[in-house]
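Just the one chain here, the form predicted on its own, laid out as structure tokens.
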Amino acid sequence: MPDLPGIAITGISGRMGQMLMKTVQDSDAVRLVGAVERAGHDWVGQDVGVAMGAAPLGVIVTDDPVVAFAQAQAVIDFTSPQATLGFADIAAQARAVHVIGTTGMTDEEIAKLEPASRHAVIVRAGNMSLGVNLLTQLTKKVAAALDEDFDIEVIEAHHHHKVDAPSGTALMLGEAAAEGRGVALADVRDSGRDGITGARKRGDIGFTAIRGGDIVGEHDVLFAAAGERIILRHVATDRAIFARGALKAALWGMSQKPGHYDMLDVLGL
């Protein structure tokens, strides 16, 4: 309907991008009213529910994303990290709230989101499920009723398709027990052990990225001492998941003042 508030979507091709347009589709809050991709990719210029073997939807993907932005409302980004930041601010400029599950950003990256976040509503997350977020709120309390006799190890698991690593949930569930322990990961993170690495540093929070098969992705946070260990775990098992998280963010972020958000904001936790 007309009167909805209009959602673009990037990255439209992708996993994420087509189970995002379902989403948005089965909704009766929002609408599509935008699709991009890269430039040179075959669906430009088709219409985006053709494009995936369905009745046409009257949405032409494009290329250009400030087209697709311009009658946007909210635009969700599930793309790369270079992509992300162009998009930034275009959405900026179109005063679109920007909802991005990019994973794979640096801190500088992440950094250069600022500029945007003082014209638009950002609402940037690792991992936009309402489980995930519940189980960041956990592992940071649970790091900081102990103390160092515990070693913490954060492994993730995904399909063999995903190309960073760790993936962005882990390090927010690193960031979290980090938080806990009063520490910035920067200055406690082991990750990549390979070879004669050493006996583990006393303090260290580790990381370990299993790809395979078609893991839509498994998260856990091991709290290991002598004697015991605590573990935390929380299973995906369909992408739907973000997606919806990521529609309530973008319906959130409407209602909000510019600035640079999470889903915690999102889910008032």
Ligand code: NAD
Second form
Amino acid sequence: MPDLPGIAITGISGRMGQMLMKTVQDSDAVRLVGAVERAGHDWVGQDVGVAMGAAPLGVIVTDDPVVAFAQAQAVIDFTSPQATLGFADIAAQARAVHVIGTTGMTDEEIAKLEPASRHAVIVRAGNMSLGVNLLTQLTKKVAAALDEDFDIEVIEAHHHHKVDAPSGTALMLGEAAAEGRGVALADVRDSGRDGITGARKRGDIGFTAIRGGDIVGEHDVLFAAAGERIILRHVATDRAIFARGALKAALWGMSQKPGHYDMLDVLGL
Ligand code: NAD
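Since the structure above is the form predicted on its own, I would like to see how the form predicted together with nicotinamide-adenine-dinucleotide (NAD) looks, so please show that one next.
First the chain shown before, then all remaining chains and molecules of the complex.
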């Protein structure tokens, strides 16, 4: 189907890269035109289908994003902050939508995406699933309805390979709670308690990260007051939800003006 929009996937051998690959293969709306891995990885130079233990697909894994993005209308990128910053400029030069699922980016790194977003569409979200994006809206509503008698804590759990904490999703939920309360998360964020921390500060938003086994992603937003607790929860059991969301973002982005968007824009929430 040469007239279907072309998708390039970065970090193709990763957990999300392989899931994205399957999602693109199963879709009749797009086709795979590029696959990128880091230099030195043993998938580089191999047909992507063969590298995944299946039939050849006619797309060779490359460590050169310029080559991989050349035919792409969208790049789907779940890699690392450093890699994502490099891909942003190359995707913008190719006028391809850049869907960024990479988490753990600092505010300074996010600001560096600005020049690329002046020339092309960037859709970036710490969580691409419909459920979590709905949960952010619920969190904002509940936080706006309750006062500081309710302590807000975001508790997340992920597999033992995850390198950043709190998760991008936990930070999205924390931002939503802070927004609901009309405060800046940076002023009330309490992460990584250890030792004699003193009593909890009224109005703080706390974060706890659990790491273990193969947990795909679980998030609770706890509102705890004297005598009652409210818990909003999302449990991901399959990475396919993130890949489906990323593909939806890629297709949506193809008809947008240059700019930096998130999944709430894509989902119209
Ligand atoms: P992973 O370690 O399994 O995969 C990352 C892949 O990126 C690896 O194959 C690695 O070799 C590759 N990579 C690193 N640097 C590269 C470079 N310069 N060029 C090309 N490839 C490069 O990790 P994962 O579990 O797939 O997660 C990847 C990222 O996506 C993490 O930041 C994770 O938190 C995030 N994530 C986001 C969502 C979401 O919905 N936004 C969901 C799941 C994971």
